[in-house]
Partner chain sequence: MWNSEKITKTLLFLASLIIVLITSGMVLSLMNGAIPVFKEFGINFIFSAEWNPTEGREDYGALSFIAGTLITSVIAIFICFPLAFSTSLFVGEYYRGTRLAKIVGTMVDMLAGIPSIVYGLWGFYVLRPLIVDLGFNSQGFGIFTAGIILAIMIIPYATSISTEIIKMVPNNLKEAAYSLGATRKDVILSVIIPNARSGIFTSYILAFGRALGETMAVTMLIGNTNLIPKSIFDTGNTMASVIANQFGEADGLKLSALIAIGLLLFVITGLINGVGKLLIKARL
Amino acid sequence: MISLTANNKEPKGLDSRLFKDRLFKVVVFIFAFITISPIVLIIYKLIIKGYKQINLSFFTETAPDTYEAMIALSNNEVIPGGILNGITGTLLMVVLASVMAIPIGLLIGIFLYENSTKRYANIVRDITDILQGVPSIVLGLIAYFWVVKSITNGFSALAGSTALGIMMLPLIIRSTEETLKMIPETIKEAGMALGVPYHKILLRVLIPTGFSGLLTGILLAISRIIGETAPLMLTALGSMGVNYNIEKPTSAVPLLIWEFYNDPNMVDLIWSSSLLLMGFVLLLNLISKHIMAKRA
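Would you be able to provide this chain's structure on its own in the form predicted on its own?
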(Lines of atoms letter the chains of each structure in order from A and count residues from 1; the text may use other names and numbers.)
(Lines give C-alpha, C1' and ligand atoms only; values in the text may rest on other atoms or scores of the structure.)
Protein backbone atom coordinates (compact mmCIF):
# COMPACT_ATOMS: atom_id res chain seq x y z
CA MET A 1 0.00 0.00 0.00
CA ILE A 2 2.79 2.39 0.85
CA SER A 3 4.59 1.74 -2.43
CA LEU A 4 1.37 2.15 -4.45
CA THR A 5 0.66 5.48 -2.77
CA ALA A 6 4.19 6.68 -3.48
CA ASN A 7 3.94 5.67 -7.13
CA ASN A 8 0.57 7.39 -7.63
CA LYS A 9 1.69 10.59 -5.99
CA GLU A 10 2.61 13.20 -8.59
CA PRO A 11 6.15 14.63 -8.46
CA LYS A 12 6.53 17.87 -6.63
CA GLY A 13 6.14 20.90 -8.89
CA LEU A 14 4.64 18.97 -11.84
CA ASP A 15 1.47 21.07 -11.89
CA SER A 16 3.53 24.24 -11.94
CA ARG A 17 5.63 23.02 -14.87
CA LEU A 18 2.55 21.94 -16.84
CA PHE A 19 0.95 25.33 -16.24
CA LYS A 20 4.08 27.16 -17.43
CA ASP A 21 4.27 24.93 -20.50
CA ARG A 22 0.65 25.64 -21.47
CA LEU A 23 1.07 29.35 -20.76
CA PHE A 24 4.15 29.47 -22.99
CA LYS A 25 2.27 27.71 -25.81
CA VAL A 26 -0.57 30.23 -25.55
CA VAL A 27 1.88 33.16 -25.63
CA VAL A 28 3.66 31.72 -28.68
CA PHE A 29 0.34 31.20 -30.45
CA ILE A 30 -0.76 34.77 -29.71
CA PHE A 31 2.47 36.29 -31.02
CA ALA A 32 2.41 34.01 -34.08
CA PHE A 33 -1.13 35.16 -34.82
CA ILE A 34 -0.10 38.82 -34.41
CA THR A 35 2.83 38.23 -36.79
CA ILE A 36 0.84 36.62 -39.62
CA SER A 37 -2.32 38.71 -39.29
CA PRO A 38 -0.94 41.72 -41.27
CA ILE A 39 0.08 39.39 -44.11
CA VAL A 40 -3.33 37.71 -44.13
CA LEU A 41 -5.07 41.10 -44.13
CA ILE A 42 -2.88 42.36 -47.00
CA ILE A 43 -3.61 39.27 -49.10
CA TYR A 44 -7.33 39.51 -48.30
CA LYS A 45 -7.38 43.20 -49.27
CA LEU A 46 -5.56 42.56 -52.54
CA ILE A 47 -7.92 39.75 -53.51
CA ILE A 48 -11.08 41.71 -52.66
CA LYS A 49 -9.91 44.85 -54.46
CA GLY A 50 -7.99 43.30 -57.31
CA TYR A 51 -9.98 40.40 -58.71
CA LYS A 52 -12.48 42.66 -60.53
CA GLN A 53 -9.90 43.74 -63.13
CA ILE A 54 -8.50 40.24 -63.71
CA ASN A 55 -9.78 39.21 -67.14
CA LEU A 56 -8.43 38.28 -70.56
CA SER A 57 -7.78 41.87 -71.63
CA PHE A 58 -5.78 42.42 -68.45
CA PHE A 59 -3.12 40.07 -69.87
CA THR A 60 -3.47 40.86 -73.59
CA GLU A 61 -3.83 44.65 -73.80
CA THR A 62 -1.66 47.59 -72.82
CA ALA A 63 -2.44 50.11 -70.10
CA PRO A 64 -5.32 52.52 -70.90
CA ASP A 65 -5.07 56.29 -70.78
CA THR A 66 -6.70 58.48 -68.15
CA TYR A 67 -9.68 59.41 -70.33
CA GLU A 68 -10.64 55.76 -71.01
CA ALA A 69 -10.37 54.93 -67.31
CA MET A 70 -12.45 57.96 -66.32
CA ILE A 71 -15.23 57.07 -68.78
CA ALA A 72 -15.31 53.48 -67.51
CA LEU A 73 -15.52 54.59 -63.89
CA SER A 74 -18.30 57.07 -64.62
CA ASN A 75 -20.32 54.23 -66.19
CA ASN A 76 -19.49 51.80 -63.35
CA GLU A 77 -17.67 49.55 -65.77
CA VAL A 78 -14.40 47.64 -65.61
CA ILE A 79 -11.46 49.77 -66.75
CA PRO A 80 -10.52 48.69 -70.29
CA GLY A 81 -7.04 47.55 -71.16
CA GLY A 82 -4.46 45.75 -69.08
CA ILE A 83 -0.79 45.57 -68.24
CA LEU A 84 0.62 43.59 -71.16
CA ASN A 85 3.43 46.13 -71.62
CA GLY A 86 4.38 45.70 -67.96
CA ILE A 87 4.27 41.90 -68.06
CA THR A 88 6.42 41.64 -71.19
CA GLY A 89 8.86 44.25 -69.89
CA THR A 90 9.22 42.48 -66.55
CA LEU A 91 9.81 39.12 -68.21
CA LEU A 92 12.32 40.64 -70.64
CA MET A 93 14.37 42.33 -67.93
CA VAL A 94 14.21 39.34 -65.55
CA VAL A 95 15.45 37.02 -68.31
CA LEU A 96 18.28 39.41 -69.24
CA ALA A 97 19.22 39.87 -65.58
CA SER A 98 19.22 36.09 -65.07
CA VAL A 99 21.42 35.54 -68.13
CA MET A 100 23.93 38.03 -66.74
CA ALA A 101 23.79 37.13 -63.04
CA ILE A 102 23.35 33.34 -62.89
CA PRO A 103 26.61 32.25 -64.63
CA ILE A 104 28.68 34.90 -62.83
CA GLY A 105 27.05 34.12 -59.48
CA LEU A 106 27.60 30.37 -59.86
CA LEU A 107 31.25 30.81 -60.85
CA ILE A 108 31.98 33.16 -57.94
CA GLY A 109 30.16 30.82 -55.53
CA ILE A 110 32.24 27.87 -56.76
CA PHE A 111 35.40 29.97 -56.39
CA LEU A 112 34.53 30.85 -52.79
CA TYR A 113 33.79 27.19 -52.04
CA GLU A 114 37.09 25.97 -53.43
CA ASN A 115 39.19 28.76 -51.88
CA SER A 116 37.29 29.34 -48.64
CA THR A 117 40.39 29.97 -46.52
CA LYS A 118 42.27 32.27 -48.88
CA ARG A 119 42.46 36.00 -48.21
CA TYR A 120 41.14 37.03 -51.63
CA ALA A 121 38.10 34.77 -51.19
CA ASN A 122 37.36 36.40 -47.85
CA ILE A 123 37.52 39.84 -49.49
CA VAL A 124 35.11 38.71 -52.22
CA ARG A 125 32.79 37.24 -49.58
CA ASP A 126 32.80 40.51 -47.61
CA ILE A 127 32.05 42.51 -50.76
CA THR A 128 29.16 40.14 -51.54
CA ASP A 129 27.69 40.63 -48.07
CA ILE A 130 28.02 44.41 -48.39
CA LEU A 131 26.40 44.33 -51.83
CA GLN A 132 23.44 42.44 -50.41
CA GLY A 133 22.72 45.33 -48.05
CA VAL A 134 23.10 48.14 -50.58
CA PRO A 135 19.77 49.95 -51.25
CA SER A 136 18.30 49.19 -54.66
CA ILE A 137 18.20 52.88 -55.61
CA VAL A 138 22.01 52.99 -55.31
CA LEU A 139 22.32 50.05 -57.71
CA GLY A 140 19.98 51.91 -60.04
CA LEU A 141 22.32 54.90 -59.96
CA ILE A 142 25.29 52.66 -60.75
CA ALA A 143 23.47 51.14 -63.73
CA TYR A 144 22.45 54.65 -64.83
CA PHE A 145 26.05 55.82 -65.06
CA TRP A 146 27.36 52.53 -66.46
CA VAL A 147 24.72 51.81 -69.11
CA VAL A 148 22.32 54.73 -69.61
CA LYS A 149 25.04 57.37 -69.86
CA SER A 150 27.83 55.31 -71.42
CA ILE A 151 26.39 52.47 -73.53
CA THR A 152 22.80 52.98 -74.69
CA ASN A 153 22.82 56.79 -74.30
CA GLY A 154 19.28 56.58 -72.98
CA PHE A 155 16.92 54.61 -70.79
CA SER A 156 16.62 50.97 -71.80
CA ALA A 157 15.72 47.45 -70.78
CA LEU A 158 19.44 46.63 -70.83
CA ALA A 159 20.11 49.24 -68.15
CA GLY A 160 17.22 47.98 -66.03
CA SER A 161 18.32 44.36 -66.31
CA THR A 162 21.88 45.36 -65.37
CA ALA A 163 20.63 46.90 -62.11
CA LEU A 164 18.48 43.83 -61.40
CA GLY A 165 21.35 41.49 -62.26
CA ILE A 166 23.61 43.19 -59.71
CA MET A 167 20.86 42.72 -57.12
CA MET A 168 20.64 39.00 -57.92
CA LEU A 169 24.36 38.32 -57.52
CA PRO A 170 24.69 38.21 -53.70
CA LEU A 171 21.88 35.69 -53.22
CA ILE A 172 23.16 33.41 -55.98
CA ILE A 173 26.77 33.60 -54.79
CA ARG A 174 26.01 32.84 -51.16
CA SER A 175 23.46 30.10 -51.93
CA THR A 176 25.93 28.45 -54.31
CA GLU A 177 28.73 28.47 -51.75
CA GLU A 178 26.53 27.17 -48.92
CA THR A 179 24.99 24.48 -51.14
CA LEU A 180 28.38 23.16 -52.22
CA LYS A 181 29.57 23.12 -48.59
CA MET A 182 26.73 20.72 -47.75
CA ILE A 183 27.90 18.17 -50.35
CA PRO A 184 30.08 15.47 -48.72
CA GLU A 185 33.76 15.75 -49.59
CA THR A 186 33.82 12.02 -50.29
CA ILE A 187 31.82 12.57 -53.50
CA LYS A 188 34.46 14.92 -54.88
CA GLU A 189 37.28 12.67 -53.66
CA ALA A 190 35.70 9.66 -55.40
CA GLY A 191 35.72 11.54 -58.70
CA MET A 192 39.35 12.54 -58.24
CA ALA A 193 40.31 8.97 -57.34
CA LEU A 194 38.88 7.83 -60.67
CA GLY A 195 41.07 10.32 -62.49
CA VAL A 196 38.19 12.52 -63.66
CA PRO A 197 39.32 16.05 -64.70
CA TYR A 198 38.39 18.69 -62.15
CA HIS A 199 36.09 20.66 -64.48
CA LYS A 200 34.10 17.47 -65.13
CA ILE A 201 33.79 16.86 -61.40
CA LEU A 202 32.26 20.32 -61.08
CA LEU A 203 29.95 19.99 -64.07
CA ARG A 204 28.90 16.35 -63.70
CA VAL A 205 29.18 15.66 -59.97
CA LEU A 206 29.02 18.73 -57.72
CA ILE A 207 26.53 20.87 -59.65
CA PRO A 208 24.04 18.02 -60.35
CA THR A 209 24.28 16.89 -56.72
CA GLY A 210 23.53 20.38 -55.42
CA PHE A 211 21.14 21.33 -58.21
CA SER A 212 18.10 21.70 -55.95
CA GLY A 213 19.94 24.11 -53.64
CA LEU A 214 21.33 26.11 -56.56
CA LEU A 215 17.89 26.36 -58.16
CA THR A 216 16.36 27.48 -54.87
CA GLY A 217 18.87 30.32 -54.60
CA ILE A 218 18.16 31.40 -58.17
CA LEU A 219 14.39 31.41 -57.62
CA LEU A 220 14.75 33.44 -54.43
CA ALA A 221 16.95 35.94 -56.27
CA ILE A 222 14.34 36.29 -59.03
CA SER A 223 11.55 36.74 -56.49
CA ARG A 224 13.58 39.51 -54.87
CA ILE A 225 14.08 41.57 -58.04
CA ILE A 226 10.71 41.07 -59.69
CA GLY A 227 9.00 43.66 -57.51
CA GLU A 228 11.73 46.32 -57.58
CA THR A 229 10.70 49.79 -58.73
CA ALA A 230 13.38 52.28 -57.67
CA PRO A 231 16.25 51.02 -59.89
CA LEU A 232 13.93 50.74 -62.91
CA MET A 233 12.83 54.36 -62.56
CA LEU A 234 16.46 55.38 -63.16
CA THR A 235 17.20 52.86 -65.89
CA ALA A 236 14.21 51.45 -67.82
CA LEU A 237 11.95 54.51 -67.28
CA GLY A 238 8.82 52.84 -68.69
CA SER A 239 6.87 52.61 -71.94
CA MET A 240 3.18 52.79 -72.87
CA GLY A 241 3.61 50.14 -75.54
CA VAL A 242 5.05 46.63 -75.71
CA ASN A 243 8.78 46.77 -76.39
CA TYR A 244 11.22 43.93 -77.02
CA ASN A 245 14.19 46.11 -77.99
CA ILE A 246 16.68 45.97 -75.13
CA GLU A 247 18.09 49.36 -76.12
CA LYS A 248 14.76 51.19 -75.75
CA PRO A 249 12.76 52.27 -72.67
CA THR A 250 10.66 49.42 -71.34
CA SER A 251 7.85 49.19 -68.83
CA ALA A 252 7.48 46.72 -65.94
CA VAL A 253 4.68 45.78 -63.59
CA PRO A 254 6.18 47.71 -60.62
CA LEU A 255 6.63 50.78 -62.84
CA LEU A 256 3.01 50.57 -63.98
CA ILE A 257 1.86 50.35 -60.36
CA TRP A 258 3.77 53.56 -59.63
CA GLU A 259 2.27 55.26 -62.70
CA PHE A 260 -1.25 54.14 -61.76
CA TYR A 261 -0.70 55.45 -58.25
CA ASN A 262 -0.26 58.97 -59.63
CA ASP A 263 -3.61 58.79 -61.43
CA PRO A 264 -6.77 58.59 -59.25
CA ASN A 265 -8.69 57.02 -62.15
CA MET A 266 -6.37 53.98 -62.21
CA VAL A 267 -6.82 52.84 -58.61
CA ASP A 268 -8.50 49.55 -59.60
CA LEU A 269 -5.54 48.67 -61.82
CA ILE A 270 -3.18 49.25 -58.90
CA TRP A 271 -4.89 46.53 -56.87
CA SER A 272 -5.02 44.09 -59.78
CA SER A 273 -1.38 44.65 -60.75
CA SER A 274 -0.28 44.25 -57.14
CA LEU A 275 -2.31 41.04 -56.84
CA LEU A 276 -0.65 39.61 -59.95
CA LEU A 277 2.82 40.59 -58.73
CA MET A 278 2.21 39.16 -55.26
CA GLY A 279 0.85 35.94 -56.74
CA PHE A 280 3.92 35.47 -58.92
CA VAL A 281 6.33 36.13 -56.05
CA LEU A 282 4.32 33.77 -53.83
CA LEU A 283 4.48 31.08 -56.52
CA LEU A 284 8.26 31.39 -56.80
CA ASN A 285 8.65 31.15 -53.03
CA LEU A 286 6.38 28.10 -52.83
CA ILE A 287 8.39 26.40 -55.58
CA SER A 288 11.65 27.13 -53.77
CA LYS A 289 10.18 25.82 -50.49
CA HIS A 290 9.04 22.66 -52.25
CA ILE A 291 12.49 22.12 -53.74
CA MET A 292 14.15 22.65 -50.35
CA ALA A 293 11.72 20.21 -48.72
CA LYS A 294 12.49 17.51 -51.31
CA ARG A 295 16.20 18.16 -50.85
CA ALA A 296 15.92 17.70 -47.08
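Form predicted on its own done, so how does the form predicted in complex with its partner chain look?
Below: the lone chain, stripped of partners and molecules.
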Protein backbone atom coordinates (compact mmCIF):
# COMPACT_ATOMS: atom_id res chain seq x y z
CA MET A 1 0.00 0.00 0.00
CA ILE A 2 1.43 3.34 -0.95
CA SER A 3 1.01 6.43 1.10
CA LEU A 4 -1.53 8.81 -0.27
CA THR A 5 -0.91 11.35 2.42
CA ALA A 6 1.80 13.33 0.68
CA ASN A 7 -0.36 16.37 1.24
CA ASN A 8 -0.25 16.36 4.96
CA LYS A 9 3.34 17.34 5.41
CA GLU A 10 4.73 20.67 4.21
CA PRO A 11 6.56 19.68 1.03
CA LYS A 12 10.30 19.88 1.19
CA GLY A 13 10.74 21.99 -1.92
CA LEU A 14 8.16 24.60 -1.04
CA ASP A 15 10.60 27.43 -0.48
CA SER A 16 12.49 26.63 -3.64
CA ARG A 17 9.22 26.53 -5.60
CA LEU A 18 8.22 29.94 -4.30
CA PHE A 19 11.69 31.19 -5.09
CA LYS A 20 11.50 29.83 -8.64
CA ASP A 21 8.11 31.45 -9.06
CA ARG A 22 9.54 34.79 -8.00
CA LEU A 23 12.65 34.34 -10.13
CA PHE A 24 10.50 33.58 -13.17
CA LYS A 25 8.53 36.75 -12.55
CA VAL A 26 11.68 38.84 -12.16
CA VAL A 27 13.11 37.48 -15.42
CA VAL A 28 9.85 38.21 -17.25
CA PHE A 29 9.82 41.74 -15.87
CA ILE A 30 13.44 42.36 -16.81
CA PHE A 31 12.88 41.16 -20.37
CA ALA A 32 9.72 43.23 -20.65
CA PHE A 33 11.67 46.24 -19.46
CA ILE A 34 14.40 45.59 -22.03
CA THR A 35 11.71 45.33 -24.69
CA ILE A 36 10.34 48.80 -24.05
CA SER A 37 13.71 50.44 -23.63
CA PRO A 38 14.56 50.88 -27.37
CA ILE A 39 11.54 53.12 -27.99
CA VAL A 40 12.65 55.38 -25.15
CA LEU A 41 16.29 55.33 -26.23
CA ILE A 42 15.46 56.06 -29.86
CA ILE A 43 13.12 58.95 -29.11
CA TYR A 44 15.61 60.33 -26.59
CA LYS A 45 18.41 60.21 -29.14
CA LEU A 46 16.32 61.93 -31.82
CA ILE A 47 15.26 64.72 -29.48
CA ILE A 48 18.69 65.34 -27.97
CA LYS A 49 20.47 65.38 -31.30
CA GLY A 50 17.73 66.87 -33.43
CA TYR A 51 15.90 69.62 -31.62
CA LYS A 52 18.54 72.32 -32.23
CA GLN A 53 18.11 72.11 -35.97
CA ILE A 54 14.35 72.55 -35.93
CA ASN A 55 13.45 76.16 -36.59
CA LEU A 56 11.37 78.09 -39.09
CA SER A 57 13.82 77.74 -41.95
CA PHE A 58 13.75 73.99 -41.41
CA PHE A 59 10.22 74.06 -42.81
CA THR A 60 10.56 76.88 -45.35
CA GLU A 61 13.85 76.20 -47.10
CA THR A 62 15.03 73.37 -49.26
CA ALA A 63 17.91 71.12 -48.32
CA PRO A 64 21.39 72.65 -48.58
CA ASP A 65 23.91 71.30 -51.01
CA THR A 66 26.98 69.63 -49.70
CA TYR A 67 29.15 72.72 -50.34
CA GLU A 68 26.95 75.03 -48.25
CA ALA A 69 26.92 72.48 -45.50
CA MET A 70 30.69 72.09 -45.60
CA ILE A 71 31.25 75.85 -45.22
CA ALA A 72 28.83 76.00 -42.31
CA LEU A 73 30.59 73.08 -40.69
CA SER A 74 34.04 74.63 -41.06
CA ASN A 75 32.75 77.88 -39.53
CA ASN A 76 31.10 75.95 -36.71
CA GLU A 77 27.70 77.25 -37.71
CA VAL A 78 24.34 75.56 -37.86
CA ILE A 79 23.87 74.00 -41.27
CA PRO A 80 21.59 76.32 -43.30
CA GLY A 81 18.44 75.35 -45.14
CA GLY A 82 15.68 72.97 -44.29
CA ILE A 83 13.82 70.03 -45.68
CA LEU A 84 11.02 71.80 -47.54
CA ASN A 85 11.64 69.73 -50.68
CA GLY A 86 11.29 66.58 -48.60
CA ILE A 87 8.15 67.71 -46.83
CA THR A 88 6.42 68.79 -50.04
CA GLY A 89 7.53 65.62 -51.80
CA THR A 90 6.22 63.41 -49.01
CA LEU A 91 2.93 65.31 -48.97
CA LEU A 92 2.60 65.10 -52.75
CA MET A 93 3.23 61.37 -52.83
CA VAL A 94 1.09 60.57 -49.79
CA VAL A 95 -1.82 62.53 -51.29
CA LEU A 96 -1.39 60.80 -54.64
CA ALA A 97 -1.10 57.37 -53.04
CA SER A 98 -4.20 58.08 -50.97
CA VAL A 99 -6.16 59.19 -54.02
CA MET A 100 -5.27 55.90 -55.68
CA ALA A 101 -5.64 53.56 -52.73
CA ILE A 102 -8.44 54.90 -50.53
CA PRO A 103 -11.43 54.70 -52.93
CA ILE A 104 -10.42 51.29 -54.27
CA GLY A 105 -9.55 50.05 -50.80
CA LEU A 106 -12.92 51.13 -49.41
CA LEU A 107 -14.79 49.51 -52.30
CA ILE A 108 -12.93 46.21 -51.94
CA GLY A 109 -13.39 46.32 -48.17
CA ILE A 110 -17.14 46.77 -48.67
CA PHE A 111 -17.10 43.98 -51.25
CA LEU A 112 -15.50 41.58 -48.77
CA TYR A 113 -17.99 42.60 -46.08
CA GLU A 114 -20.97 42.11 -48.37
CA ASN A 115 -19.81 38.74 -49.70
CA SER A 116 -18.01 37.64 -46.58
CA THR A 117 -18.48 33.89 -46.97
CA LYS A 118 -18.33 33.46 -50.73
CA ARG A 119 -15.49 31.50 -52.25
CA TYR A 120 -14.34 34.30 -54.51
CA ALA A 121 -14.33 36.75 -51.59
CA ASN A 122 -12.14 34.36 -49.64
CA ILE A 123 -9.69 34.31 -52.53
CA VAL A 124 -9.70 38.11 -52.65
CA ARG A 125 -9.09 38.16 -48.90
CA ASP A 126 -6.16 35.76 -49.25
CA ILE A 127 -4.71 37.87 -52.05
CA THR A 128 -5.06 40.94 -49.84
CA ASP A 129 -3.09 39.16 -47.14
CA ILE A 130 -0.41 38.13 -49.64
CA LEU A 131 -0.12 41.71 -50.84
CA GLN A 132 0.15 42.96 -47.27
CA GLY A 133 3.08 40.61 -46.70
CA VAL A 134 5.02 41.69 -49.80
CA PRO A 135 8.18 43.53 -48.74
CA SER A 136 8.07 47.20 -49.69
CA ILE A 137 11.29 46.94 -51.69
CA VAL A 138 9.52 44.51 -54.05
CA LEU A 139 6.72 47.03 -54.49
CA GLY A 140 9.44 49.52 -55.43
CA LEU A 141 10.64 47.13 -58.15
CA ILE A 142 7.10 46.79 -59.45
CA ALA A 143 6.47 50.54 -59.54
CA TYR A 144 9.79 50.92 -61.33
CA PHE A 145 8.57 48.62 -64.10
CA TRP A 146 5.01 49.81 -64.29
CA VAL A 147 5.62 53.54 -64.01
CA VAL A 148 9.28 54.56 -64.31
CA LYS A 149 9.87 52.34 -67.33
CA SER A 150 6.46 52.56 -68.96
CA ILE A 151 4.61 55.78 -68.09
CA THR A 152 6.87 58.59 -66.95
CA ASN A 153 10.04 57.39 -68.68
CA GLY A 154 12.10 58.27 -65.69
CA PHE A 155 11.97 58.45 -61.92
CA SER A 156 8.87 60.27 -60.77
CA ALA A 157 6.54 61.15 -57.92
CA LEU A 158 3.89 59.09 -59.70
CA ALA A 159 6.08 56.00 -59.51
CA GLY A 160 6.80 56.60 -55.83
CA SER A 161 3.16 57.04 -54.99
CA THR A 162 2.24 53.94 -56.98
CA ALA A 163 4.51 51.87 -54.73
CA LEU A 164 3.11 53.57 -51.62
CA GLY A 165 -0.46 53.22 -52.88
CA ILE A 166 -0.10 49.46 -53.42
CA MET A 167 1.28 49.29 -49.89
CA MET A 168 -1.72 51.17 -48.48
CA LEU A 169 -4.30 49.14 -50.36
CA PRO A 170 -4.38 45.94 -48.27
CA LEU A 171 -4.23 47.94 -45.03
CA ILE A 172 -7.31 49.94 -45.99
CA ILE A 173 -9.17 46.90 -47.31
CA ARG A 174 -8.75 44.97 -44.08
CA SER A 175 -9.53 47.88 -41.79
CA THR A 176 -12.65 48.69 -43.83
CA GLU A 177 -13.90 45.11 -43.64
CA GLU A 178 -13.16 44.86 -39.91
CA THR A 179 -14.91 48.18 -39.23
CA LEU A 180 -18.03 47.21 -41.17
CA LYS A 181 -18.17 43.82 -39.50
CA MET A 182 -18.45 45.55 -36.14
CA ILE A 183 -21.60 47.44 -37.16
CA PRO A 184 -24.65 45.63 -35.80
CA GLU A 185 -26.61 43.86 -38.51
CA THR A 186 -29.81 45.44 -37.21
CA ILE A 187 -28.72 48.90 -38.36
CA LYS A 188 -28.41 47.62 -41.91
CA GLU A 189 -31.67 45.69 -41.66
CA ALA A 190 -33.51 48.76 -40.40
CA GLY A 191 -32.55 50.51 -43.62
CA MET A 192 -33.49 47.51 -45.75
CA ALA A 193 -36.86 47.26 -44.04
CA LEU A 194 -37.63 50.84 -45.02
CA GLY A 195 -36.99 49.93 -48.63
CA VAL A 196 -33.92 52.13 -48.93
CA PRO A 197 -31.94 51.37 -52.12
CA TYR A 198 -28.80 49.35 -51.63
CA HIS A 199 -26.26 52.02 -52.56
CA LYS A 200 -27.99 54.45 -50.22
CA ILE A 201 -27.70 52.03 -47.33
CA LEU A 202 -23.99 51.90 -48.03
CA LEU A 203 -23.56 55.65 -48.40
CA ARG A 204 -26.06 56.86 -45.82
CA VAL A 205 -25.96 54.13 -43.21
CA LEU A 206 -22.88 51.91 -43.21
CA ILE A 207 -20.17 54.42 -44.11
CA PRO A 208 -21.37 57.17 -41.72
CA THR A 209 -21.82 54.62 -38.91
CA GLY A 210 -18.35 53.23 -39.41
CA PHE A 211 -16.80 56.56 -40.32
CA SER A 212 -14.45 56.88 -37.38
CA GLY A 213 -13.21 53.32 -37.88
CA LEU A 214 -12.63 53.91 -41.58
CA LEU A 215 -10.80 57.15 -40.85
CA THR A 216 -8.62 55.42 -38.28
CA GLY A 217 -7.72 52.74 -40.83
CA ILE A 218 -6.76 55.39 -43.37
CA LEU A 219 -4.65 57.36 -40.88
CA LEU A 220 -2.83 54.22 -39.75
CA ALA A 221 -2.19 53.24 -43.37
CA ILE A 222 -0.71 56.69 -44.03
CA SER A 223 1.44 56.42 -40.92
CA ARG A 224 2.76 53.13 -42.22
CA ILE A 225 3.82 54.47 -45.64
CA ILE A 226 5.07 57.89 -44.63
CA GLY A 227 8.42 56.63 -43.38
CA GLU A 228 9.06 54.24 -46.28
CA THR A 229 12.42 54.76 -47.88
CA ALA A 230 13.44 51.71 -49.87
CA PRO A 231 10.66 51.71 -52.48
CA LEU A 232 11.16 55.44 -53.06
CA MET A 233 14.86 54.94 -53.80
CA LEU A 234 13.78 52.82 -56.76
CA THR A 235 11.04 55.13 -57.94
CA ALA A 236 10.98 58.78 -56.82
CA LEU A 237 14.77 59.00 -56.53
CA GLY A 238 14.84 62.46 -54.91
CA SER A 239 15.36 66.05 -56.03
CA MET A 240 17.17 69.13 -54.83
CA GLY A 241 14.25 71.49 -55.24
CA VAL A 242 10.57 71.55 -54.50
CA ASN A 243 8.71 69.65 -57.17
CA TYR A 244 4.98 69.41 -57.78
CA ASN A 245 5.17 67.73 -61.17
CA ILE A 246 4.09 64.16 -60.68
CA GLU A 247 6.09 63.06 -63.70
CA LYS A 248 9.37 64.38 -62.31
CA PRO A 249 11.72 62.96 -59.69
CA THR A 250 10.72 64.08 -56.24
CA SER A 251 12.28 64.13 -52.82
CA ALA A 252 10.68 62.89 -49.63
CA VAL A 253 11.65 63.25 -45.97
CA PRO A 254 12.97 59.67 -45.67
CA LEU A 255 14.86 60.05 -48.95
CA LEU A 256 16.48 63.22 -47.60
CA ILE A 257 17.50 61.37 -44.44
CA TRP A 258 19.16 58.76 -46.63
CA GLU A 259 20.99 61.48 -48.60
CA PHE A 260 22.12 63.26 -45.42
CA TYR A 261 23.28 59.96 -43.95
CA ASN A 262 25.46 59.32 -46.98
CA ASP A 263 26.97 62.81 -47.09
CA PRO A 264 29.54 63.48 -44.36
CA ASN A 265 28.94 67.23 -44.57
CA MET A 266 25.23 66.98 -43.97
CA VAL A 267 25.10 64.09 -41.58
CA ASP A 268 24.06 66.37 -38.71
CA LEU A 269 20.71 66.89 -40.41
CA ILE A 270 19.61 63.27 -40.05
CA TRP A 271 18.44 63.70 -36.46
CA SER A 272 16.18 66.68 -36.96
CA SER A 273 14.67 65.14 -40.10
CA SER A 274 14.13 61.83 -38.33
CA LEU A 275 12.63 63.62 -35.35
CA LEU A 276 10.14 65.35 -37.63
CA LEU A 277 9.29 62.14 -39.47
CA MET A 278 8.90 60.18 -36.27
CA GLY A 279 6.83 62.95 -34.71
CA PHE A 280 4.52 62.85 -37.69
CA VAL A 281 4.07 59.08 -37.52
CA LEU A 282 3.38 59.20 -33.79
CA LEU A 283 0.96 62.09 -34.24
CA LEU A 284 -1.02 60.10 -36.80
CA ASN A 285 -1.09 57.12 -34.44
CA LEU A 286 -2.15 59.32 -31.56
CA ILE A 287 -4.97 60.91 -33.56
CA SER A 288 -6.27 57.52 -34.67
CA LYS A 289 -6.11 56.17 -31.12
CA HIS A 290 -8.00 59.24 -29.95
CA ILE A 291 -10.68 58.72 -32.60
CA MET A 292 -11.04 55.06 -31.63
CA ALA A 293 -11.24 55.91 -27.92
CA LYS A 294 -13.93 58.49 -28.59
CA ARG A 295 -15.96 55.93 -30.50
CA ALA A 296 -15.73 53.38 -27.74
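Keep in mind it's a predicted model, so treat the numbers as computed, not measured. Numbering follows the first chain given and starts at 1. Think of the rigid core as the biggest set of C-alphas that the two forms share within 1.5 Å after superposition.
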| item | value |
| --- | --- |
| Core-superposed C-alpha of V28 shifting 2 Å or more between the two forms | yes |
| Core-aligned CA shift between the two forms for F19 (Å) | 10.0 |
